[in-house]
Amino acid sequence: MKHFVHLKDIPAKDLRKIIIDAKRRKKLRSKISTLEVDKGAPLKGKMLIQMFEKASSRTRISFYMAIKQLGGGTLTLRSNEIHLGQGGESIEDTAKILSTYGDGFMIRTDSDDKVEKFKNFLSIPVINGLSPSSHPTQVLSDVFTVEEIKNKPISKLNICWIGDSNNVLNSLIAASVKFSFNLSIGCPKNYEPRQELRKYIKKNNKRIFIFNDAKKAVKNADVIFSDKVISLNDKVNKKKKVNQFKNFKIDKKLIKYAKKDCIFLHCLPRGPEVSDEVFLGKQSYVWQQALNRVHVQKSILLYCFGKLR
(Lines of atoms letter the chains of each structure in order from A and count residues from 1; the text may use other names and numbers.)
(Lines give C-alpha, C1' and ligand atoms only; values in the text may rest on other atoms or scores of the structure.)
(Ligands and ions follow the chains in the order given, each with its own letter.)
Protein backbone atom coordinates (compact mmCIF):
# COMPACT_ATOMS: atom_id res chain seq x y z
CA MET A 1 0.00 0.00 0.00
CA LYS A 2 1.37 3.40 -1.01
CA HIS A 3 0.06 6.84 -0.06
CA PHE A 4 0.28 9.97 -2.23
CA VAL A 5 0.45 12.85 0.25
CA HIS A 6 3.54 14.99 -0.50
CA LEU A 7 5.84 14.87 -3.53
CA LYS A 8 8.91 15.29 -1.31
CA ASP A 9 8.15 11.94 0.35
CA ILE A 10 7.78 9.92 -2.87
CA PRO A 11 10.87 8.48 -4.63
CA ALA A 12 11.77 10.27 -7.86
CA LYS A 13 11.79 6.95 -9.76
CA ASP A 14 8.17 6.31 -8.71
CA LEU A 15 7.08 9.80 -9.83
CA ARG A 16 8.75 9.23 -13.19
CA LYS A 17 7.07 5.84 -13.49
CA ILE A 18 3.67 7.48 -12.91
CA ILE A 19 4.32 10.02 -15.68
CA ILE A 20 5.44 7.33 -18.13
CA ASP A 21 2.29 5.32 -17.43
CA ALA A 22 0.07 8.40 -17.81
CA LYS A 23 1.64 9.18 -21.18
CA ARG A 24 0.91 5.67 -22.41
CA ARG A 25 -2.66 5.69 -21.10
CA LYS A 26 -3.46 9.07 -22.64
CA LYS A 27 -2.25 7.85 -26.04
CA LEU A 28 -4.44 4.74 -25.81
CA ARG A 29 -7.54 6.87 -25.12
CA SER A 30 -7.24 9.12 -28.17
CA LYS A 31 -10.31 7.56 -29.83
CA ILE A 32 -12.25 6.38 -26.78
CA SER A 33 -15.35 8.06 -25.33
CA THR A 34 -15.20 9.74 -21.91
CA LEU A 35 -16.52 6.95 -19.67
CA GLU A 36 -15.43 3.96 -21.73
CA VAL A 37 -13.27 1.75 -19.51
CA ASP A 38 -9.58 1.21 -20.23
CA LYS A 39 -8.59 -2.15 -21.67
CA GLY A 40 -8.28 -4.72 -18.88
CA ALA A 41 -10.24 -2.53 -16.41
CA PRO A 42 -7.30 -2.54 -13.95
CA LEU A 43 -9.37 -1.23 -11.00
CA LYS A 44 -12.55 -3.20 -11.67
CA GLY A 45 -14.49 -3.68 -8.45
CA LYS A 46 -12.49 -1.04 -6.55
CA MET A 47 -14.07 2.00 -4.91
CA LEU A 48 -12.46 5.36 -4.25
CA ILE A 49 -14.04 7.39 -1.46
CA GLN A 50 -13.57 11.14 -1.92
CA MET A 51 -14.09 13.77 0.77
CA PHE A 52 -14.21 17.49 0.10
CA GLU A 53 -13.88 20.11 2.82
CA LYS A 54 -12.99 22.77 0.26
CA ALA A 55 -14.72 23.74 -2.97
CA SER A 56 -13.53 21.82 -6.01
CA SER A 57 -14.14 21.67 -9.74
CA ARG A 58 -11.15 20.08 -11.47
CA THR A 59 -10.08 17.75 -8.63
CA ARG A 60 -13.62 16.45 -8.12
CA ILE A 61 -14.38 15.84 -11.79
CA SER A 62 -10.95 14.53 -12.77
CA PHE A 63 -10.81 11.93 -9.99
CA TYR A 64 -14.35 10.82 -10.85
CA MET A 65 -13.33 10.34 -14.48
CA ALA A 66 -10.03 8.69 -13.50
CA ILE A 67 -11.50 5.93 -11.34
CA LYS A 68 -14.37 5.34 -13.79
CA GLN A 69 -11.99 4.95 -16.75
CA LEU A 70 -10.01 2.40 -14.74
CA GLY A 71 -13.15 0.33 -14.18
CA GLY A 72 -13.81 1.30 -10.56
CA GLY A 73 -16.37 3.47 -8.81
CA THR A 74 -16.41 6.47 -6.51
CA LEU A 75 -18.41 7.83 -3.60
CA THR A 76 -18.14 11.53 -2.80
CA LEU A 77 -18.59 12.81 0.76
CA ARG A 78 -18.66 16.19 2.43
CA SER A 79 -17.35 16.28 5.97
CA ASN A 80 -20.49 18.04 7.26
CA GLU A 81 -22.61 15.13 6.02
CA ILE A 82 -20.86 12.49 8.14
CA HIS A 83 -19.85 12.18 11.81
CA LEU A 84 -16.27 13.31 11.22
CA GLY A 85 -15.04 14.84 14.46
CA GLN A 86 -18.65 15.29 15.57
CA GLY A 87 -21.02 13.40 17.83
CA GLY A 88 -18.12 11.74 19.60
CA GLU A 89 -16.67 10.06 16.51
CA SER A 90 -12.94 10.54 16.16
CA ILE A 91 -10.93 10.70 12.93
CA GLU A 92 -9.50 7.33 13.92
CA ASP A 93 -12.98 5.79 14.05
CA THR A 94 -13.98 7.42 10.76
CA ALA A 95 -10.77 6.13 9.15
CA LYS A 96 -11.54 2.58 10.26
CA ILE A 97 -15.04 2.81 8.78
CA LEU A 98 -13.71 4.20 5.49
CA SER A 99 -11.13 1.40 5.38
CA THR A 100 -13.93 -1.12 5.76
CA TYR A 101 -16.11 0.30 3.00
CA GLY A 102 -13.62 1.56 0.42
CA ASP A 103 -10.35 0.67 -1.28
CA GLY A 104 -8.82 4.14 -1.40
CA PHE A 105 -9.44 7.59 0.10
CA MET A 106 -8.88 11.00 -1.53
CA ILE A 107 -9.19 14.05 0.71
CA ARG A 108 -9.26 17.77 -0.11
CA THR A 109 -8.98 19.63 3.15
CA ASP A 110 -8.00 22.80 5.00
CA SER A 111 -5.97 20.84 7.55
CA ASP A 112 -2.56 19.21 7.06
CA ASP A 113 -2.96 17.59 10.46
CA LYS A 114 -6.12 15.87 9.28
CA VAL A 115 -4.33 14.38 6.27
CA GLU A 116 -1.60 12.99 8.53
CA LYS A 117 -4.14 11.52 10.95
CA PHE A 118 -5.97 9.76 8.15
CA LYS A 119 -2.66 8.50 6.82
CA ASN A 120 -1.85 7.03 10.24
CA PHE A 121 -5.26 5.46 10.86
CA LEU A 122 -6.40 4.28 7.41
CA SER A 123 -5.56 0.78 6.24
CA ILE A 124 -6.20 1.85 2.63
CA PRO A 125 -4.17 4.34 0.52
CA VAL A 126 -4.77 8.07 1.06
CA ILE A 127 -4.32 10.66 -1.67
CA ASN A 128 -3.91 14.34 -0.88
CA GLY A 129 -6.22 16.19 -3.29
CA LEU A 130 -5.14 19.49 -1.72
CA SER A 131 -4.10 20.66 1.74
CA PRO A 132 -2.77 24.00 3.04
CA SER A 133 0.86 22.99 2.46
CA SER A 134 0.66 20.77 -0.60
CA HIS A 135 -1.09 20.09 -3.93
CA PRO A 136 0.86 17.07 -5.22
CA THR A 137 -1.64 15.73 -7.78
CA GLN A 138 -1.84 19.12 -9.48
CA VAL A 139 1.91 19.61 -9.74
CA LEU A 140 2.75 16.09 -10.93
CA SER A 141 0.16 16.58 -13.67
CA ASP A 142 1.79 19.93 -14.48
CA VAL A 143 5.18 18.24 -14.93
CA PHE A 144 3.46 15.82 -17.34
CA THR A 145 1.90 18.75 -19.26
CA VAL A 146 5.19 20.64 -19.56
CA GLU A 147 7.00 17.61 -20.97
CA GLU A 148 4.13 16.87 -23.33
CA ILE A 149 4.09 20.38 -24.80
CA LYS A 150 7.84 20.93 -24.86
CA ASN A 151 8.61 17.36 -25.92
CA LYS A 152 11.66 17.12 -23.68
CA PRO A 153 12.44 16.24 -20.03
CA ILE A 154 11.58 19.03 -17.61
CA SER A 155 15.16 18.80 -16.29
CA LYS A 156 16.29 20.53 -19.50
CA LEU A 157 13.90 23.48 -19.05
CA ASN A 158 13.81 26.71 -17.08
CA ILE A 159 10.64 26.89 -15.01
CA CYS A 160 9.33 30.10 -13.50
CA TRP A 161 6.69 30.73 -10.84
CA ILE A 162 5.14 34.18 -10.50
CA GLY A 163 2.84 34.61 -7.51
CA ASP A 164 2.19 33.88 -3.86
CA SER A 165 4.08 31.24 -1.86
CA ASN A 166 1.25 28.76 -1.46
CA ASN A 167 0.58 25.02 -1.51
CA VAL A 168 1.04 24.74 -5.28
CA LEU A 169 4.44 26.43 -5.12
CA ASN A 170 5.44 24.17 -2.21
CA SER A 171 4.76 21.12 -4.37
CA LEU A 172 6.48 22.73 -7.37
CA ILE A 173 9.59 23.25 -5.24
CA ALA A 174 9.49 19.57 -4.24
CA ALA A 175 9.08 18.65 -7.92
CA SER A 176 12.13 20.77 -8.78
CA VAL A 177 14.15 18.67 -6.34
CA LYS A 178 12.73 15.35 -7.57
CA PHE A 179 13.03 16.11 -11.30
CA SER A 180 16.14 18.33 -11.14
CA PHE A 181 14.91 21.39 -13.00
CA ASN A 182 15.74 25.09 -12.65
CA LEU A 183 13.02 27.00 -10.81
CA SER A 184 12.89 30.78 -10.55
CA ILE A 185 10.35 32.22 -8.11
CA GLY A 186 9.09 35.77 -8.51
CA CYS A 187 7.16 37.33 -5.62
CA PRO A 188 7.15 40.35 -3.29
CA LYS A 189 9.62 40.11 -0.41
CA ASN A 190 6.88 39.58 2.19
CA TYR A 191 5.55 36.60 0.25
CA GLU A 192 8.69 34.52 -0.19
CA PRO A 193 8.68 30.79 0.76
CA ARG A 194 8.77 30.13 4.50
CA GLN A 195 12.10 29.62 6.26
CA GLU A 196 11.38 25.90 6.75
CA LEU A 197 10.95 25.48 3.00
CA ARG A 198 14.05 27.51 2.26
CA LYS A 199 16.04 25.15 4.47
CA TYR A 200 14.64 22.23 2.43
CA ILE A 201 15.75 24.01 -0.76
CA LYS A 202 19.25 24.65 0.59
CA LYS A 203 19.61 21.05 1.73
CA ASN A 204 18.36 19.41 -1.45
CA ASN A 205 18.78 21.66 -4.45
CA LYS A 206 20.65 24.80 -5.44
CA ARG A 207 18.78 25.24 -8.72
CA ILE A 208 15.96 27.22 -7.10
CA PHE A 209 16.22 31.01 -7.14
CA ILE A 210 14.02 33.68 -5.52
CA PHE A 211 13.53 37.15 -7.03
CA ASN A 212 11.56 40.16 -5.85
CA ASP A 213 11.52 41.43 -9.43
CA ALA A 214 9.15 39.71 -11.88
CA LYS A 215 11.26 40.62 -14.92
CA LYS A 216 14.35 38.96 -13.46
CA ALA A 217 12.34 35.88 -12.50
CA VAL A 218 10.93 35.28 -16.01
CA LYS A 219 14.22 35.91 -17.84
CA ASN A 220 14.95 32.97 -20.19
CA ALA A 221 11.92 31.01 -18.86
CA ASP A 222 10.55 28.14 -20.94
CA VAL A 223 7.44 27.90 -18.76
CA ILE A 224 5.66 30.41 -16.52
CA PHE A 225 3.38 29.09 -13.79
CA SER A 226 0.97 31.08 -11.68
CA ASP A 227 -1.99 30.72 -9.32
CA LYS A 228 -4.68 32.96 -7.89
CA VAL A 229 -3.18 35.62 -5.62
CA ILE A 230 -6.17 35.51 -3.28
CA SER A 231 -6.95 31.91 -2.32
CA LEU A 232 -10.48 30.78 -1.44
CA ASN A 233 -9.97 30.89 2.32
CA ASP A 234 -7.27 33.58 2.41
CA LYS A 235 -7.85 35.52 5.63
CA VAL A 236 -5.97 38.70 4.69
CA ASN A 237 -6.69 42.25 3.60
CA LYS A 238 -7.46 41.26 0.03
CA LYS A 239 -7.25 44.74 -1.46
CA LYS A 240 -3.86 45.30 0.16
CA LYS A 241 -2.51 41.93 -1.00
CA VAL A 242 -3.62 42.46 -4.60
CA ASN A 243 -1.94 45.87 -4.55
CA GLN A 244 1.32 44.32 -3.28
CA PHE A 245 1.32 41.99 -6.31
CA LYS A 246 0.56 44.73 -8.88
CA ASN A 247 4.13 44.57 -10.25
CA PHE A 248 3.87 40.80 -10.68
CA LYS A 249 0.93 40.71 -13.09
CA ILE A 250 1.58 38.34 -15.98
CA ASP A 251 0.85 40.27 -19.15
CA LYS A 252 2.30 40.47 -22.65
CA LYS A 253 4.84 43.05 -21.51
CA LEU A 254 6.25 40.73 -18.82
CA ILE A 255 6.25 37.61 -21.00
CA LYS A 256 8.54 39.37 -23.51
CA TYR A 257 11.37 38.88 -21.00
CA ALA A 258 10.94 35.09 -21.24
CA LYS A 259 11.92 32.92 -24.21
CA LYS A 260 9.93 33.46 -27.41
CA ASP A 261 8.38 30.01 -27.22
CA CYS A 262 7.59 30.28 -23.49
CA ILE A 263 4.28 28.74 -22.43
CA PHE A 264 1.90 29.82 -19.67
CA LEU A 265 0.17 27.46 -17.20
CA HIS A 266 -2.31 28.19 -14.40
CA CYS A 267 -4.05 25.68 -12.12
CA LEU A 268 -7.26 27.79 -11.91
CA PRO A 269 -9.38 29.49 -10.78
CA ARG A 270 -7.78 32.69 -12.01
CA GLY A 271 -7.79 36.24 -10.69
CA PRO A 272 -6.14 39.59 -11.52
CA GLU A 273 -2.64 38.03 -11.51
CA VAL A 274 -2.85 37.34 -15.27
CA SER A 275 -4.24 39.38 -18.15
CA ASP A 276 -6.93 37.99 -20.44
CA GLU A 277 -4.53 38.51 -23.34
CA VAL A 278 -2.09 36.00 -21.83
CA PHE A 279 -4.58 33.60 -20.25
CA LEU A 280 -6.58 33.25 -23.48
CA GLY A 281 -3.60 33.69 -25.81
CA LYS A 282 -1.60 31.29 -27.95
CA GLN A 283 1.06 30.75 -25.28
CA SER A 284 -1.52 29.54 -22.75
CA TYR A 285 -2.16 25.81 -22.36
CA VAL A 286 -4.43 25.95 -19.30
CA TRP A 287 -7.21 23.79 -20.77
CA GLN A 288 -4.81 21.03 -21.82
CA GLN A 289 -3.27 21.33 -18.34
CA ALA A 290 -6.67 20.80 -16.70
CA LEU A 291 -7.56 17.78 -18.84
CA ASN A 292 -4.23 16.09 -18.19
CA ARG A 293 -5.12 15.76 -14.52
CA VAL A 294 -7.40 12.86 -15.46
CA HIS A 295 -4.59 10.91 -17.11
CA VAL A 296 -2.01 11.49 -14.38
CA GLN A 297 -4.46 10.80 -11.56
CA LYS A 298 -5.31 7.49 -13.16
CA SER A 299 -1.66 6.51 -12.87
CA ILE A 300 -1.52 7.86 -9.31
CA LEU A 301 -4.48 5.63 -8.42
CA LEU A 302 -2.75 2.63 -9.99
CA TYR A 303 0.41 3.47 -8.02
CA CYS A 304 -1.52 3.62 -4.75
CA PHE A 305 -3.45 0.44 -5.49
CA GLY A 306 -0.26 -1.44 -6.36
CA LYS A 307 -1.32 -1.89 -10.00
CA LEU A 308 1.21 0.37 -11.74
CA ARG A 309 3.15 -1.60 -14.34
The other form holds:
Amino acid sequence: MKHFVHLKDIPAKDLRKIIIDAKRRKKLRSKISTLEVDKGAPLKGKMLIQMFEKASSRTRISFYMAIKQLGGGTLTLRSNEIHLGQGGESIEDTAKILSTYGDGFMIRTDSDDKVEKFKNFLSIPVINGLSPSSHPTQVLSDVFTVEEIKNKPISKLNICWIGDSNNVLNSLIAASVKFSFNLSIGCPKNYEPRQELRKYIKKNNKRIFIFNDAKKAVKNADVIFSDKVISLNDKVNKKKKVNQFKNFKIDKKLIKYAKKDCIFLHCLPRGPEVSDEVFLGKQSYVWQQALNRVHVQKSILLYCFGKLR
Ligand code: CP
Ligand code: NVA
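Could you output the structure for the form predicted in complex with phosphoric acid mono(formamide)ester (CP), given that the previous block was the form predicted on its own?
After this comes the whole thing, all chains and molecules, with the earlier chain placed first.
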Protein backbone atom coordinates (compact mmCIF):
# COMPACT_ATOMS: atom_id res chain seq x y z
CA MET A 1 0.00 0.00 0.00
CA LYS A 2 1.18 3.54 -0.81
CA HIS A 3 -0.07 6.99 0.17
CA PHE A 4 -0.43 9.80 -2.38
CA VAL A 5 -0.09 12.99 -0.38
CA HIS A 6 2.53 15.28 -1.91
CA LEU A 7 4.34 14.87 -5.25
CA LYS A 8 7.64 15.84 -3.64
CA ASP A 9 7.49 12.69 -1.46
CA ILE A 10 6.82 10.26 -4.31
CA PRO A 11 9.73 8.84 -6.31
CA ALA A 12 9.95 10.20 -9.88
CA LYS A 13 9.97 6.70 -11.32
CA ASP A 14 6.66 5.90 -9.60
CA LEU A 15 5.09 9.09 -10.97
CA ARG A 16 6.26 8.17 -14.45
CA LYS A 17 4.86 4.64 -14.03
CA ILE A 18 1.47 6.10 -13.12
CA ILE A 19 1.47 8.25 -16.27
CA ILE A 20 2.45 5.32 -18.49
CA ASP A 21 -0.33 3.19 -17.02
CA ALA A 22 -2.89 5.98 -17.45
CA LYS A 23 -1.93 6.39 -21.09
CA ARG A 24 -2.41 2.69 -21.76
CA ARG A 25 -5.71 2.54 -19.90
CA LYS A 26 -7.10 5.65 -21.58
CA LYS A 27 -6.38 4.17 -25.00
CA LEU A 28 -8.22 0.97 -24.10
CA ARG A 29 -11.34 2.91 -23.12
CA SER A 30 -11.84 4.85 -26.31
CA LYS A 31 -15.00 2.94 -27.25
CA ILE A 32 -16.31 1.99 -23.81
CA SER A 33 -19.15 3.73 -22.03
CA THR A 34 -18.65 5.75 -18.86
CA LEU A 35 -19.16 3.21 -16.11
CA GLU A 36 -18.18 0.03 -17.89
CA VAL A 37 -15.48 -1.74 -15.91
CA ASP A 38 -11.93 -2.13 -17.25
CA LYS A 39 -10.91 -5.63 -18.29
CA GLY A 40 -9.84 -7.66 -15.27
CA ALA A 41 -11.66 -5.30 -12.84
CA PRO A 42 -8.42 -4.71 -10.90
CA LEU A 43 -10.11 -3.05 -7.92
CA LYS A 44 -13.14 -5.33 -7.78
CA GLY A 45 -14.75 -5.23 -4.35
CA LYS A 46 -12.69 -2.24 -3.14
CA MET A 47 -14.26 0.80 -1.57
CA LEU A 48 -12.78 4.30 -1.70
CA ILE A 49 -14.13 6.60 0.98
CA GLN A 50 -13.99 10.27 -0.05
CA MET A 51 -14.29 13.05 2.50
CA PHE A 52 -14.77 16.68 1.51
CA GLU A 53 -14.35 19.51 3.97
CA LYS A 54 -14.72 21.96 1.11
CA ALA A 55 -16.42 22.18 -2.25
CA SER A 56 -15.45 20.03 -5.21
CA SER A 57 -16.97 19.17 -8.57
CA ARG A 58 -14.18 17.62 -10.61
CA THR A 59 -12.24 15.76 -7.93
CA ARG A 60 -15.37 14.20 -6.52
CA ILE A 61 -16.83 13.06 -9.86
CA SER A 62 -13.55 11.95 -11.38
CA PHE A 63 -12.67 9.78 -8.36
CA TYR A 64 -16.15 8.28 -8.47
CA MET A 65 -15.67 7.41 -12.15
CA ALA A 66 -12.11 6.21 -11.59
CA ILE A 67 -12.88 3.65 -8.90
CA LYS A 68 -16.04 2.50 -10.71
CA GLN A 69 -14.11 1.89 -13.92
CA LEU A 70 -11.67 -0.23 -11.95
CA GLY A 71 -14.48 -2.37 -10.58
CA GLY A 72 -14.78 -0.83 -7.10
CA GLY A 73 -17.12 1.63 -5.46
CA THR A 74 -17.04 4.86 -3.51
CA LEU A 75 -18.76 6.49 -0.59
CA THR A 76 -18.66 10.27 -0.29
CA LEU A 77 -18.78 11.93 3.11
CA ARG A 78 -19.13 15.57 4.04
CA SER A 79 -17.10 16.08 7.18
CA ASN A 80 -19.94 18.03 8.84
CA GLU A 81 -22.12 14.94 8.64
CA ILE A 82 -19.77 12.70 10.62
CA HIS A 83 -18.63 12.81 14.25
CA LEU A 84 -15.13 13.99 13.41
CA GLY A 85 -16.45 17.11 11.69
CA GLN A 86 -18.66 17.94 14.68
CA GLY A 87 -15.65 17.66 16.97
CA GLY A 88 -17.10 14.60 18.72
CA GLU A 89 -14.50 12.05 17.62
CA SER A 90 -10.72 12.10 17.33
CA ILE A 91 -8.93 11.73 14.00
CA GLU A 92 -7.34 8.57 15.39
CA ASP A 93 -10.69 6.90 16.09
CA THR A 94 -12.21 8.03 12.78
CA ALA A 95 -9.13 6.78 10.92
CA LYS A 96 -9.43 3.37 12.57
CA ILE A 97 -13.10 3.15 11.62
CA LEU A 98 -12.39 4.20 8.03
CA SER A 99 -9.68 1.54 7.85
CA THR A 100 -12.16 -1.04 9.14
CA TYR A 101 -14.85 -0.30 6.56
CA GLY A 102 -12.95 1.03 3.55
CA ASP A 103 -9.94 0.20 1.41
CA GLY A 104 -8.76 3.70 0.55
CA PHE A 105 -9.40 7.24 1.77
CA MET A 106 -9.39 10.44 -0.25
CA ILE A 107 -9.51 13.68 1.69
CA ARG A 108 -9.98 17.32 0.69
CA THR A 109 -9.26 19.52 3.65
CA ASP A 110 -8.19 22.93 4.90
CA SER A 111 -5.53 21.37 7.10
CA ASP A 112 -2.27 19.75 6.02
CA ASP A 113 -1.84 18.62 9.58
CA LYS A 114 -5.07 16.65 9.32
CA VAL A 115 -3.82 14.83 6.22
CA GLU A 116 -0.64 13.91 8.10
CA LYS A 117 -2.60 12.68 11.09
CA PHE A 118 -4.81 10.53 8.91
CA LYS A 119 -1.72 9.16 7.22
CA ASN A 120 -0.34 8.15 10.60
CA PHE A 121 -3.50 6.55 11.91
CA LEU A 122 -4.97 4.88 8.81
CA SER A 123 -3.99 1.40 7.80
CA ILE A 124 -5.35 2.05 4.29
CA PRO A 125 -3.89 4.43 1.68
CA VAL A 126 -4.68 8.13 1.88
CA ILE A 127 -4.91 10.37 -1.17
CA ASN A 128 -4.67 14.13 -0.88
CA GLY A 129 -7.56 15.52 -2.94
CA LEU A 130 -6.39 19.12 -2.23
CA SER A 131 -4.95 20.66 0.88
CA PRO A 132 -3.63 24.18 1.54
CA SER A 133 -0.14 23.15 0.47
CA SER A 134 -0.76 20.84 -2.45
CA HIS A 135 -3.04 19.43 -5.15
CA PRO A 136 -1.05 16.43 -6.32
CA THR A 137 -3.71 14.48 -8.24
CA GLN A 138 -4.51 17.58 -10.30
CA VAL A 139 -0.93 18.29 -11.24
CA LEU A 140 0.08 14.73 -12.07
CA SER A 141 -2.92 14.60 -14.37
CA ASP A 142 -1.86 17.94 -15.87
CA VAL A 143 1.59 16.53 -16.69
CA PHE A 144 -0.23 13.70 -18.48
CA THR A 145 -2.38 16.20 -20.41
CA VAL A 146 0.60 18.29 -21.49
CA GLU A 147 2.43 15.23 -22.83
CA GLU A 148 -0.72 13.96 -24.53
CA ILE A 149 -1.35 17.23 -26.36
CA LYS A 150 2.24 18.12 -27.13
CA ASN A 151 3.17 14.52 -27.87
CA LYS A 152 6.57 14.84 -26.23
CA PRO A 153 8.06 14.46 -22.76
CA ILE A 154 7.33 17.45 -20.55
CA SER A 155 11.08 17.75 -19.90
CA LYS A 156 11.41 19.11 -23.44
CA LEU A 157 8.87 21.88 -22.88
CA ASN A 158 8.76 25.34 -21.34
CA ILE A 159 6.00 25.49 -18.77
CA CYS A 160 4.71 28.79 -17.46
CA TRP A 161 2.49 29.54 -14.49
CA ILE A 162 0.70 32.86 -14.25
CA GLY A 163 -0.99 33.33 -10.91
CA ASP A 164 -0.91 32.96 -7.18
CA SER A 165 1.63 30.87 -5.25
CA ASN A 166 -0.96 28.38 -4.12
CA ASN A 167 -1.42 24.64 -3.64
CA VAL A 168 -1.56 23.93 -7.39
CA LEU A 169 1.66 25.86 -8.04
CA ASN A 170 3.37 24.08 -5.13
CA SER A 171 2.58 20.75 -6.75
CA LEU A 172 3.65 22.07 -10.15
CA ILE A 173 7.01 23.08 -8.66
CA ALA A 174 7.39 19.59 -7.19
CA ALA A 175 6.50 18.17 -10.62
CA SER A 176 9.15 20.37 -12.27
CA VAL A 177 11.73 18.69 -10.03
CA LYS A 178 10.39 15.16 -10.55
CA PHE A 179 9.94 15.48 -14.33
CA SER A 180 12.76 18.00 -14.97
CA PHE A 181 10.93 20.66 -16.91
CA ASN A 182 11.56 24.39 -17.23
CA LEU A 183 9.18 26.40 -15.12
CA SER A 184 8.63 30.15 -15.31
CA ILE A 185 6.33 31.85 -12.87
CA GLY A 186 4.63 35.20 -13.39
CA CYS A 187 3.14 36.84 -10.30
CA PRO A 188 3.25 40.08 -8.31
CA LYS A 189 6.29 40.47 -6.05
CA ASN A 190 4.42 39.78 -2.81
CA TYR A 191 2.90 36.56 -4.17
CA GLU A 192 6.10 34.72 -5.04
CA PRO A 193 6.70 31.12 -3.84
CA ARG A 194 7.66 30.84 -0.18
CA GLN A 195 11.23 30.37 1.08
CA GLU A 196 10.54 26.78 2.09
CA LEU A 197 9.75 25.90 -1.52
CA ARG A 198 12.76 27.75 -2.82
CA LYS A 199 14.90 25.69 -0.45
CA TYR A 200 13.33 22.50 -1.79
CA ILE A 201 14.12 23.59 -5.35
CA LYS A 202 17.72 24.42 -4.46
CA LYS A 203 18.22 21.21 -2.55
CA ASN A 204 17.20 19.32 -5.67
CA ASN A 205 19.60 21.32 -7.88
CA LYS A 206 16.73 22.81 -9.81
CA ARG A 207 16.03 26.38 -10.89
CA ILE A 208 12.74 28.06 -11.50
CA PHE A 209 12.36 31.49 -13.05
CA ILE A 210 10.21 34.07 -11.35
CA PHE A 211 9.06 37.25 -13.08
CA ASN A 212 6.95 40.08 -11.78
CA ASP A 213 6.05 40.84 -15.37
CA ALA A 214 3.57 38.51 -17.07
CA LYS A 215 4.95 39.15 -20.58
CA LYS A 216 8.44 38.10 -19.54
CA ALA A 217 7.10 34.99 -17.81
CA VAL A 218 5.18 33.72 -20.85
CA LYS A 219 8.00 34.36 -23.34
CA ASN A 220 8.75 31.12 -25.21
CA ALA A 221 6.19 29.15 -23.24
CA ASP A 222 4.79 25.92 -24.71
CA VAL A 223 2.16 25.76 -21.98
CA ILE A 224 0.55 28.44 -19.82
CA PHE A 225 -1.10 27.28 -16.62
CA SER A 226 -3.28 29.33 -14.37
CA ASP A 227 -5.65 28.97 -11.43
CA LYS A 228 -8.00 31.15 -9.42
CA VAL A 229 -6.36 34.13 -7.74
CA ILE A 230 -8.57 33.50 -4.70
CA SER A 231 -8.31 29.90 -3.51
CA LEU A 232 -10.90 28.15 -1.36
CA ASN A 233 -8.78 28.57 1.78
CA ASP A 234 -7.79 32.19 1.12
CA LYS A 235 -8.66 34.40 4.03
CA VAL A 236 -7.56 37.64 2.41
CA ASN A 237 -9.07 40.91 1.28
CA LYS A 238 -10.35 39.44 -1.97
CA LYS A 239 -10.90 42.71 -3.77
CA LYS A 240 -7.41 43.91 -2.93
CA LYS A 241 -5.78 40.67 -4.03
CA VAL A 242 -7.66 40.51 -7.33
CA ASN A 243 -6.58 44.10 -7.94
CA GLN A 244 -2.93 43.23 -7.26
CA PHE A 245 -3.15 40.62 -10.00
CA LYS A 246 -4.71 42.94 -12.58
CA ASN A 247 -1.56 42.99 -14.73
CA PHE A 248 -1.45 39.19 -14.77
CA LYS A 249 -4.67 38.53 -16.63
CA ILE A 250 -4.29 35.92 -19.35
CA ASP A 251 -5.84 37.42 -22.43
CA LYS A 252 -5.22 37.29 -26.15
CA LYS A 253 -2.65 40.06 -25.96
CA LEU A 254 -0.57 38.27 -23.33
CA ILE A 255 -0.71 34.84 -24.95
CA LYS A 256 0.85 36.33 -28.10
CA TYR A 257 4.15 36.63 -26.21
CA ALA A 258 4.31 32.85 -25.83
CA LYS A 259 5.14 30.36 -28.61
CA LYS A 260 2.67 30.34 -31.47
CA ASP A 261 1.43 26.85 -30.61
CA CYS A 262 1.31 27.49 -26.88
CA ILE A 263 -1.60 25.80 -25.08
CA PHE A 264 -3.58 27.08 -22.11
CA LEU A 265 -4.54 24.91 -19.13
CA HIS A 266 -6.56 25.73 -16.01
CA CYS A 267 -7.73 23.31 -13.32
CA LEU A 268 -11.05 25.14 -12.76
CA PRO A 269 -13.03 26.70 -11.20
CA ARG A 270 -11.99 29.90 -12.95
CA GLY A 271 -12.17 33.57 -12.01
CA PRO A 272 -11.14 36.88 -13.58
CA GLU A 273 -7.54 35.71 -14.09
CA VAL A 274 -8.34 34.59 -17.64
CA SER A 275 -10.44 36.14 -20.38
CA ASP A 276 -13.33 34.18 -21.89
CA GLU A 277 -11.64 34.53 -25.23
CA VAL A 278 -8.58 32.56 -24.04
CA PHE A 279 -10.44 30.14 -21.79
CA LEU A 280 -12.87 29.17 -24.53
CA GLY A 281 -10.45 29.73 -27.37
CA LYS A 282 -8.56 27.41 -29.70
CA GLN A 283 -5.44 27.26 -27.54
CA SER A 284 -7.36 26.14 -24.47
CA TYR A 285 -7.55 22.44 -23.57
CA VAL A 286 -9.29 22.78 -20.22
CA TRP A 287 -12.06 20.23 -20.89
CA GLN A 288 -9.61 17.55 -21.99
CA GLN A 289 -7.56 18.44 -18.92
CA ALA A 290 -10.56 17.91 -16.64
CA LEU A 291 -11.48 14.57 -18.24
CA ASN A 292 -7.93 13.26 -17.89
CA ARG A 293 -8.28 13.41 -14.13
CA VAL A 294 -10.35 10.22 -14.39
CA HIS A 295 -7.65 8.36 -16.30
CA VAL A 296 -4.73 9.46 -14.16
CA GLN A 297 -6.57 8.95 -10.89
CA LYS A 298 -7.31 5.37 -11.91
CA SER A 299 -3.59 4.74 -12.11
CA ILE A 300 -3.03 6.63 -8.85
CA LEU A 301 -5.58 4.34 -7.19
CA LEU A 302 -3.83 1.28 -8.60
CA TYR A 303 -0.51 2.63 -7.32
CA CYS A 304 -1.96 3.17 -3.84
CA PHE A 305 -3.54 -0.27 -3.77
CA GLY A 306 -0.28 -1.89 -4.88
CA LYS A 307 -1.77 -3.00 -8.19
CA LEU A 308 0.15 -0.90 -10.67
CA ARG A 309 1.86 -3.11 -13.18
N1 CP B 1 -9.75 21.22 -10.20
C2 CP B 1 -10.42 20.76 -9.14
O3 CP B 1 -9.86 20.15 -8.23
O4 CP B 1 -11.75 20.98 -9.18
P5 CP B 1 -12.77 20.76 -8.00
O6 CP B 1 -12.48 21.78 -6.94
O7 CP B 1 -14.11 20.96 -8.62
O8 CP B 1 -12.61 19.37 -7.46
N1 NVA C 1 -6.13 26.74 -5.76
C2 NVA C 1 -7.51 26.34 -5.82
C3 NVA C 1 -7.65 25.08 -6.59
C4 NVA C 1 -9.06 24.65 -6.82
C5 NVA C 1 -9.17 23.34 -7.52
C6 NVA C 1 -8.06 26.21 -4.42
O7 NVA C 1 -7.37 25.72 -3.52
O8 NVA C 1 -9.20 26.60 -4.21
